[in-house]
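Single chain ahead, by itself, as structure tokens, in the form predicted on its own.
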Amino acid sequence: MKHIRLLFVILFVTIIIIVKLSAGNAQTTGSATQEKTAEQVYKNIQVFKGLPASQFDSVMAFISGSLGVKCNYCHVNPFEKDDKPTKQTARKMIQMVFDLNKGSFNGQGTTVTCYTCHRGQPLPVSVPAVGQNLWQPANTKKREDAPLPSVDQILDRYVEAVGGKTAIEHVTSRVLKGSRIGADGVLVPEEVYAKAPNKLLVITSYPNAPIRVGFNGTEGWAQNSRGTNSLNKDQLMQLRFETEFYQPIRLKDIYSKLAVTTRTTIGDHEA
């Protein structure tokens, strides 16, 4: 589970890095006091004018995750082109969300988001399935009176399932080799080198344009044929949490607010 989770985070950060590097290092070292906006760094920005450029990649990643799609669902190469109707629709939907939050909910800016309706699907479901309670697993009533396990019990079982505390602490380095699926659906070879407690190097071997992403526990960087860029604070925060080498035995330290709320099912198994 940890390896899968780590690869997901690496994929998330690598996508962000690719977008930033493909923009041609447009954000230059100029004003340290006034950050550039999205339209000053990227081309053909229409609905996100005024958004700090450092937040733009995270917003794109959030939209992608909310709809359960990849970048090529709306974009072609280069990204600023408007060839796909889905991109035009996305602009309308984003503006709709802006208007809803501005005119309702006491002006709270993030009460309604893409995920509010989409829930990980490109097309939101407008009505519930007949005969189904979508908010409660069908078999929950069978054991609704049984006490739930504690957070400690669940975490202890998780550590046991992945090999036990002693075995986990015995490992000090890890190498993962495989491929990840690019935005265009093409498999791209990737190597991940991790070292305790939280050092990481990711090499994504694009044809004639490899990308390296590194993290030394404090600072992060991304490198391609055009040079080396530092990661912004949001990307670094994500890596600090997720590249913790001994994460399975440190979950209570990493996540301060854990609670057991209900039962659900994964496949045929209760969880």
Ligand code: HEC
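Output the form predicted together with this ligand next; the form predicted on its own has already been displayed.
What comes next is one chain alone, with no partners or other molecules.
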């Protein structure tokens, strides 16, 4: 169950990133379809000028999700008002994220997003909590000298913990149906069809704008009410993990550089 929930979270983030990337592309190539931009539809748009209006909701949902807040954390009614300081801060943050991606990650991509720092909290943590200094783990002092397990040992143990290689390979297709709790507590129905080794179709039924993202093993596409776009190389890279049907037993193929670096704790457990 945990895995399925995690998968949903990953898919959600991926879909939003794809939506945002497509927005970036539309902006740079000039929209041939004359799609309305955010500032043509909404009243008080200062930083999202040029963003296709159809994607505005998803971007707001992504922002809310990244900060772990509801819409009213930044908004009063009506939404165009700038009464809350958090909305003003958010504008600066959005501009900062644009500048970071442009200036430091050479391009219009979305290498850095709100989630990179916020991780589901309104105030990111900038300093490790007292007693959690990663460079000097307080309560694992004794174990520190013990040798770390190898990458293979950890991965083998993981495969065992999720059911074992044979059981995993026994399954060749999977259908997940459920609802994702959207940013404002709204339930969005979602269906995921996956087939070994790497075919995927995700249908997210936003009320007025269902989105489908598919991958046939070589090519990927994203479809909304306005049409279908092929996914470019970067977008395919983002999907790579999700499309991998046998992901738990293929981690070493997916990630070419894996290393065990340190010991830490998650809750009461050593990790």
